[in-house]
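Shown here is one chain on its own, the form predicted alone, set out as structure tokens.
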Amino acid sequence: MSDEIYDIVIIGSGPGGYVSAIRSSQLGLKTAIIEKNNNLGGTCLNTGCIPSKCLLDSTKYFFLSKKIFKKHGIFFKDLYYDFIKMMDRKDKIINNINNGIKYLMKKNKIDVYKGIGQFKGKNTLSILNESSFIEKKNIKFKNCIISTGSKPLKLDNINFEKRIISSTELLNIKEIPNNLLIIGGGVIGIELGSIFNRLGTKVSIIDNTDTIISNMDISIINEIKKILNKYSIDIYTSLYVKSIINSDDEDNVLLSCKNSFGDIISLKGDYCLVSIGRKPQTKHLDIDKIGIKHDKNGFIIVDNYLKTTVNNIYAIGDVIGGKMLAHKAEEEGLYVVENIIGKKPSLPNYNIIPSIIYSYPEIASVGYTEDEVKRKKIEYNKGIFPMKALGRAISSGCTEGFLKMISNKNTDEILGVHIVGEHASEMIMEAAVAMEFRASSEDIYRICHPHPTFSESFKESALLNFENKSIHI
């Protein structure tokens, strides 16, 4: 096998590196995907999107039936939770995922090897033992895919060790903190930190910024403050941390931190999580001997083909920078392999690729938000529809949230959709191809919705935006 020469080699075997896989042998490339762990997915699959996710639902099953459940006459004698049972269910769950792609690796007969990949050459990978670094075998390509992903970023000077923790570690860990410090909102702070809270927990997100999430639109952003703060999660803004102390009795962690005027504030807790963002992992590829260039902060440079300056090897995913998520490392694979094969694909529209909060009610967000139209200088309406006037909404008892429309002012084009509500993350693709097909808010409300469903919030916003009127407002 060692002297095969592939058409695709992928290095990384995360949403991004299995379907390129997949999708390489479907188009008939012989195709071998590395892999340095012993399960396949990435940290999509093992350590962050779908683990979170099982413990985010089994943790809002709990919540509804405490407090929700009662105003739909549904009541409990004795309502607990067996916080080992929800470990094991997302265990479980990871596992069959895994044995699933296992099975689509050998369905599509895909040799997989385990191991590091290591560029020897512009043709040539080594192939090493995970833990010895000995190298095991050599193996050849014409093209090659990096898809390594990311790992979450430390702060200076301070380790994740005891109960100063990252992600992964919270994803697995073996008791309910009393207490969880979570530095940095974003994403995946505001997602755990629901999963704990629920459960009991007092969570404290702290953030050096004003907004305690980047990059969405700012209506988005004062709903998410209203939703932690009714369920009483505490929100430290502008906040820089000085240090993060592991006791000595190692029963808790001590973080100090100053805000802007100087001042000194102090957090203690049982753990805390540390979630300021992700940095790529190219450690061990060598990439530099052959020539692949990166930037400061170690992303891989691509073109507009996402060629890396080596004319033969593609970069995708988190390696790469940008949207770090699942389903844009997914669309790069996709189109990558297309464009080798001679398929002449589109480049992925950065711009619609929807980003999600599985808080509850869920918070999903695609196109220009109102500030980066404003920057644009360009002219714009938006409507924005409270789902507290659907009738499904009031009908299920979730009535929080809005569904917002900015569209351009002279041509009507949908600019940017972004969703506070229930089934947000489903509703956000409704939005996703009326943009890709450059609709217009016009054209939405002209589509029969049914009735009663959250997809009319979709409806009353585009009225509002092309005619500054709504049916049920």
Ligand SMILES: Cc1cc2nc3c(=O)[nH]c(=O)nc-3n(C[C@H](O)[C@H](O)[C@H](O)COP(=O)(O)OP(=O)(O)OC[C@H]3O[C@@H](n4cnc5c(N)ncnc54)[C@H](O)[C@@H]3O)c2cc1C
The other form holds:
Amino acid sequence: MSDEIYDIVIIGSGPGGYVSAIRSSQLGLKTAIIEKNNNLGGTCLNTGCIPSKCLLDSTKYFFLSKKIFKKHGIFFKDLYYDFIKMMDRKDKIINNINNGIKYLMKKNKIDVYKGIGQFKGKNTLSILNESSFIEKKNIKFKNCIISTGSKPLKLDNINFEKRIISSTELLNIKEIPNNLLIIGGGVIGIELGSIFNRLGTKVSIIDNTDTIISNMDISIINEIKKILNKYSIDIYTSLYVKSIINSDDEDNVLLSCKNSFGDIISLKGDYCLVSIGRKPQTKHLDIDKIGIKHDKNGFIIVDNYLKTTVNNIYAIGDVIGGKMLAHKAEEEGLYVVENIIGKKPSLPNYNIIPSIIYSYPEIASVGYTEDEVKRKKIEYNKGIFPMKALGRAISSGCTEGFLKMISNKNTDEILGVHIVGEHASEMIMEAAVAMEFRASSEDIYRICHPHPTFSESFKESALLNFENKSIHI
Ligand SMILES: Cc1cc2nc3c(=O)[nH]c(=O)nc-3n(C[C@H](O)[C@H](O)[C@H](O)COP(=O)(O)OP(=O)(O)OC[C@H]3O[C@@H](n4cnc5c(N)ncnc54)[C@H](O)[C@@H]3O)c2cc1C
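Can I get the form predicted together with this ligand as well, since the one above is the form predicted alone?
Expanding to the full complex; the earlier chain stays at the top.
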């Protein structure tokens, strides 16, 4: 038994874990992190945000060169892509960022233990070998943060094998599918579908609900359907997948589905991506042994301080559910560490966590959707300003989309902002800052916005909200 006692030990080195570790060490706490994978960075760096954004950007440049640049008077003679180079670039980027995180661990004097973290007691963790499960070491802690993330959910326990794949396999695929069936019309399905659609794959998205991205604002849902349709991505809603079969002798996968009328519909593709959600990763932790409770889906239960049912053990990020996003995990980690040291930070504001879909154009959203304000019986105003009325959008040729602002009819406080448009992922922060400071739409209208920029759509929507007028429409 080692006699080291850490102030904080963090299990899992995803964005929740490694960011917490850095902040903990910055604040003077003796910190260690345990990671079972060879690479640090978790899902986000290795199989999620970063690889998907690498490929989304590479394929966007190809798509723009092929379809859009000619409008700007730019022509290519022999335009082509090299898929192996694209994938290689992605892998190199992951490797570089991984080295960056390693460097940050060293710089901040954080002890990194490679292996599976498993609770031995309320103050002790074993570190097991990842393949033999043999105990390598024990470490002691005053506080622990569980940040073990999540894994792709299987459909009715159909294993990911051969041509039935999860996002992890698709992001590492060696060949470009001809016909990709995607089960699940959420963010991951749309983003990964867009990547391969731009490379020439026939993409079909299948969802068992009556819509796609059901948690987003209705105006966004309608716009994204139009955009996917324009790119010839098929969307099948209210279609329930009954079975998926990897065909043995042919290189394809067969889906048998039932629609809302009870008709059986068969779909054939050469790969099937199952992206129906993710489940918490708590295997091997032995949380039950020390009294850490979880819900029926396995998500660890925490209180308002993100404390588990054991007093000195906290949990953050995907493993506790809610919005499964890297920045939510980071925010929670920073909150827990600062709370442990007594800085009394305010709780993460869960209503102001921006969500983004990196489609083309991008989609970004923060705060209440129109349906939510209706359900809450809040009287509201809404201003929808189309990008096509903006000088910057017209000059750059990116006129698709709009900015929709929802504000309280009585107080004028901004309650939600939903954007479809170029640079939406960067623009959404203006809305988040405004909402965090409880700004009104009049406040935004009265702030000078630079011209010509896409951000002028904020000022225009704000004027629509507060006076039902706009300068450019
Ligand atoms: C395809 C895809 C694209 C995505 N794109 C985005 C995006 O653009 N923006 C965004 O915000 N989010 C995105 N996400 C979601 C994002 O990746 C997650 O929300 C985020 O990684 C969660 O962080 P985390 O720290 O909770 O867990 P994770 O990143 O999952 O990290 C958990 C870590 O814990 C380790 N671990 C687990 N159990 C143990 C154990 N017992 N012992 C030791 N180590 C253990 C795991 O190996 C892993 O490294 C995407 C996800 C996917 C799949």
